[in-house]
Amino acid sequence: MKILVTGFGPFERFRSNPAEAVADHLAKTHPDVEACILPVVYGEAGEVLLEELERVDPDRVISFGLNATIGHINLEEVAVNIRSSEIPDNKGRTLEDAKILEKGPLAYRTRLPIVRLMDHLRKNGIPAKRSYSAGVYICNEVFYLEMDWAHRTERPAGFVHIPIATEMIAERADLYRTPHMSMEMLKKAGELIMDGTMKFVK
């Protein structure tokens, strides 16, 4: 069994992104696992993912996204064929309304088993919810283009938000406000959604 995690490397004002630690925490731990670091940047994230899809072939597949407005785990469930922000990418361009896949369909749904990951998450401990928007960064770009690879090889993959590790905020007063999880529940979040993936995903 083969399983794919990707996370993210640091944006905007995060000098680290904990989706990047989490997806190789979970590589180093995992001899089955494989991590992909992808680049915070319109194109190049899903060409860096279709590349590691290609390569690596794998059963699963786990995508981890920062999100530094919640204080809990977000299990997405759907992704659209949008990208539009306003806050620029990692080489300062941003995008209003264009497509993920010119002849795509508007959205795609998670293929992993969104409500029983969330009561093994909260039943060990770990907030967590449903989420119905992963936004329409590059997040999203990564989920939409994964999903549409999901849906074509009957494969089962998701993708995850993720809040702002407590560590991260320690020396950066102008976040103490932010809501935040520490890097071990962080860790250990990624554990049971993989553990989870496997045991509820045939």
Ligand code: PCA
Contents of the next structure:
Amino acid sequence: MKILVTGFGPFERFRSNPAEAVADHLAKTHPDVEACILPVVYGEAGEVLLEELERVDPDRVISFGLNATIGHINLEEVAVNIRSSEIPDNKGRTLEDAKILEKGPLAYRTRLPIVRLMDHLRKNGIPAKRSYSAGVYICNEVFYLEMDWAHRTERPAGFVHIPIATEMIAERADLYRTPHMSMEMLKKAGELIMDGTMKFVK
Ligand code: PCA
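Given the form predicted alone, corresponding form predicted together with this ligand:
Time for the whole complex; same chain goes first.
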């Protein structure tokens, strides 16, 4: 089974992105996994994603992104056809209530068993929740395009938001009030989600 795992590069005030470290870790430790790191730029993130989907032709896709407001893992249930930014992307662009796909449905719901994955993480000592909103920024754009692909190809795909890694804020006292989780726990969460996706999803 081939699995495409995606992460993102740095954006906003963060000099690194834990989603990149988790995706790279999974690719390094699992022969079936390919990692792809997406730019935090409207349109470009989706273009790179679609190219990779075409090239790898994976059986499953799991994407990771940073949400700096949470101290737990958010398993995303719904992707929406809306882009509206509070912060600019890495090319300084903002969008106001724009669609991702002109003719796409308002929302897609993942086929991944979110509650089972959530229980799996919690039983292994990792705080995790089901989330009904991946936001309306680049993570949601990637999630939505991925779900559109999943719908067409009938393959499972899902999106996971993770907190910042403790190690990434150690030298940034300005970020000490940001919720965080150790890199070790973030990597373990990535492994549990990947294994769970292979085991629980037919
Ligand atoms: N998080 C942002 C975009 C890139 C990332 O890691 C988001 O939640 O949309």
